[in-house]
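One chain comes next, on its own, written out as structure tokens in the form predicted alone.
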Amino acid sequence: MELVRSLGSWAMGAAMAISATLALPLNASGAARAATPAADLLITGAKPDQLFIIDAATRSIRTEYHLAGANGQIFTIVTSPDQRIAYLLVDKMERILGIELATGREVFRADLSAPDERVKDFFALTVTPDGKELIAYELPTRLKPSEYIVEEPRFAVFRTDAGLAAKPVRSYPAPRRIHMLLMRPNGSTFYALGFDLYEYDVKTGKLLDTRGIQKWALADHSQPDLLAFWPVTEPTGVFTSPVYSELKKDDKGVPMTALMSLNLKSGELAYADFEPLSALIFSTVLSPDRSHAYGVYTTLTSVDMAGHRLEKRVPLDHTFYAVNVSTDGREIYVGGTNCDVGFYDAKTLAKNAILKLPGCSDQTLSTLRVIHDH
């Protein structure tokens, strides 16, 4: 189905420029690679069907696409390894679109549901490092004339070159309550994040390892909880999330916030308390030098990773769900709610700028991703 472009003449030229730059391989060298560091582009989605590419340096909309088939909202966004294609969970979590970022052309579509089966993907999808396969977490319900039958969850694997009528090439059983998939850089396994952390073989679907999240072994702490829907691991390859529990102290329970970190390459999983509060509820991101973590909710928070302590906190204009960080570590990007994307100084947490999306489109739970403009 053809996409409707919401571009004026200036944006058409910008789209052609993106096409030229994104067509270069990411590991290009010599004349093909710019002498200056690659600039950051932000990707976010908004209701009912808008995909925005934002120039972080100029705080301006580079390109806006209207996506046929989004049907109300864009949820999770993951990008191909070469950053040319964004895969989007849309249509009440029942469809995955692959959009060529240079042109807005739809190159992939997987309709998860069928007339006799309703299938939801609860936020969780990922792409293999070679860009050839996409893995989705499916929650199927069989639709009978007089009853609904809840079926077992599964992982479904699609070929990314399957076009606009993609069907799974294989599937295998999955646990319940999964809300994020994270691919390991070696391409052979992936993590499924839920009440616990599971690792699966990509080809066979064999469960290789289970480690504790709700079953963590942190002494004198109650069972923890977390809310992690934003699969941001750029620029470090480390996923982080706040985790909440009660520290048992002097026969009392003290609410504590810890930071969980998962190194996708090494597999190291760690937890560290950093404050006895719950002001930080949603997403976090690690700075490029891994010395700080930044998190959002009604405030913007900086955490000292070495000292496991709250470093600084400033109020935000409103609640933000999604956070990311510039490739050079100098600026923090916040979004994921309402119609604004914020730019904050990473050192001082001072507000540098706010960009309002055209039409004040609501981002709701959309992932805020960073790619590079070479």
Given for the second form:
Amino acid sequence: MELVRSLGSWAMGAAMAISATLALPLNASGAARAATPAADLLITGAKPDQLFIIDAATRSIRTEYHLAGANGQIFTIVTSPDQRIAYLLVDKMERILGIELATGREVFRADLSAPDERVKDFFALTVTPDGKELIAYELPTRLKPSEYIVEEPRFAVFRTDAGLAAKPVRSYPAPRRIHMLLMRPNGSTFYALGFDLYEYDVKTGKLLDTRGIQKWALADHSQPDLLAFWPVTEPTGVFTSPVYSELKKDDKGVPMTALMSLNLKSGELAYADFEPLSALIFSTVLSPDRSHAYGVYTTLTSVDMAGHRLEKRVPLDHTFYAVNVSTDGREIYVGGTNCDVGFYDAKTLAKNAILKLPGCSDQTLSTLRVIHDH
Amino acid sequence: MSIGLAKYWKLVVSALVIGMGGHAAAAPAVPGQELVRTYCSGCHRENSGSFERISAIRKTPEGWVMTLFRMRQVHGLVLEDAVHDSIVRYLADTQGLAPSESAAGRFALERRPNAQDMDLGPEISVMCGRCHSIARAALQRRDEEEWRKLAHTHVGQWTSIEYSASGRDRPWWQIASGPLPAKLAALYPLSTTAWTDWKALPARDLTGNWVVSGHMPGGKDFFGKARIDREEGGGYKAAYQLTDVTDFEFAGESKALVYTGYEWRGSAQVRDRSWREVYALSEDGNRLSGRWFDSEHAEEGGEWTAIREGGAAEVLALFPQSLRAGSTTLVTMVGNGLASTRGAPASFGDTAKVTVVQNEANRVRVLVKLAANATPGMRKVSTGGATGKVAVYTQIDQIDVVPAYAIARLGGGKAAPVAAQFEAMASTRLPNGELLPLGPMTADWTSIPFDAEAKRTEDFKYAGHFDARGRFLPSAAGPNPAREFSGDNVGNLTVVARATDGSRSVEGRGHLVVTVQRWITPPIY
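Mind pulling up the form predicted together with its partner chain next to the form predicted alone we just looked at?
Expanding to the full complex; the earlier chain stays at the top.
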């Protein structure tokens, strides 16, 4: 067992006590919300080995695990469909851990690298809807005594019940430069985001479809730029991301920010500019009613989806990378860097509360996920 | 001190200089090839005297140090420092670059701040010039296969290279491993006649007396003598007797190694400061020139030129570089064969009255009284057997801030701040419309917002300040609660230099970006 502290131990009480002083409700609405708790739990990681489960309603740490297998940093976090297990990309992107959220027990481990082959997974990770298989994106390098040999990337499929020394049951060729995998609810295909949006068959690895990112067809636009790390599709099943490009206008390029949305169920892919670039946005999330997207970086931005326009923008205390939204749509969660998780009002973008993580270590590029309290 | 300067640079220094403790002197007297066999052949297989990869690349001393740093840091090579130094010497001597091959990239070896990188066209600029200088590549020689292996090393070691900005907009790997290696091999091939010719030349002995001239940006230029002698272990020691333009005398000493027959790497102690010296010996062995800089702040430093004493008559330097019509100025000339004689008097041309104040073969000082109607322009100067040039002007018409664009870095944590040194370079407009450079002038230095955004965020308040020498000293790094988004003390500034010329004042402008710390300062940026 890898965890150092677990739920129900003395650590729990201690964490609660700390968070009670560190969670700062900033206004009446923040205080009021505590009385009508939404059942959201947030999951985030922090250096070098911390996994936090946060009770959103009370702005408090419910659980803090130290994962001996993390080795430095927790990157992508995806959960099993039943939300009992979190799969974490850790250890310089060379290891995937499965952690049972209720106990902190390590139930799955796949070491991607071997002594003569170093394998990194650049953020891309997904789990099938039945929870039985996990797909990772592998960038292998053969380590010869006096040289490195870059090998072709591949998708590697693991069985989630393979235990703590999991080896892939299948693998098949993949394009270079993939940074995200998104399972489709049908369970038979998944998307891979890279130069373009590719769709693959889970069983055979056959490439079924390629659609535009670089090949997108918006008239008069330069090559678009999209780099997204976190496969956040809760609560809508729609993945969104900012996309940057230049609109050609009288011989000049006007930098524009667009929002890309991909409906995993229907496969509908849409892009639309919503503003001439005026603030960078690192990542976005779609509101439950799909009326708004919220984006973060140095500002918190809300985008009116129907009108394709910037609705509101407020400064944040510092840079945030990751964003998510409450299941009821009333609150926005921000994280992904530094040691605080912020709670913002989805309508007014006002700050409701800030929760400092115990130990104050950096969440560097960890996914901020929302699951439901069972 | 940054990680780079504290750790990385220390390794470089110990490797490139025998100064501290005399590493090389203590090194075992084992031939270099034997050391490579002992320490490297476990991973780099030997094939009839040549070692996989190692024997297929030529690099500068700094290039070899960087590679060995990686061998130790990443691949777990264990190497005593003395052996490390001997291997660097052996490899730089036997697999180095000829002077003509390293010329274009010397600015990187000399660690010149704000230097313009080499231009090898848009493709290579973006492919290879966005993380480090193009010079880092241009200071190596390989065949196509070895350039390709370097692409493998990059992607194998730095996964994000294909994902970061200016990498993800193109099939980075496909280009780097496909057509690019052949292009690099055409530009920088392993086998060249420049190298075979250079290797065939006998090694020069630097022992002897040298005449020195130095420029310190924003500071006081200096001149004097150097005595260079052999040291045990194959290096050199130098003793400096220097004088600055205000007549202040100071001494210094240096210990140095000469790699590849011409690459002088010294560690000097001058006026309580420790300097690094990165100089190149000319092909004829009679001129040693390059840049010296503070051992902890590479951006602080200046030019150095030394010529052998007793060589052909030559004005090495003349201070100041320009004279105002109607003024009387004390001018110092240093060089060889300068002594003014009846047959070859010191002359500053028409309308210049010259009084010799000091008259030696290597140093002549004269009072030059220029008539008010002296013609502006560049004029010839002669003394003894040597000739030089000086600019004459009636007024300063233009001030150029040099560099026109500079970067300074905030200090904080383990990273030392990186200052930006500017100079106010004056020129006068000649009647024919041409601008005549007059050299650096003293100026008042201030900074103002570069644009509306910088004005709004009040960068000038936070980013740092100028000293009297035209040196911008940046602030400390870290989130500043007084700033928007608790921002860092970064800034986008216009630099204003105001020089007074009689009752007039002339202004020049430059651009300064104050940005965040740089954590790693490798020997070749």
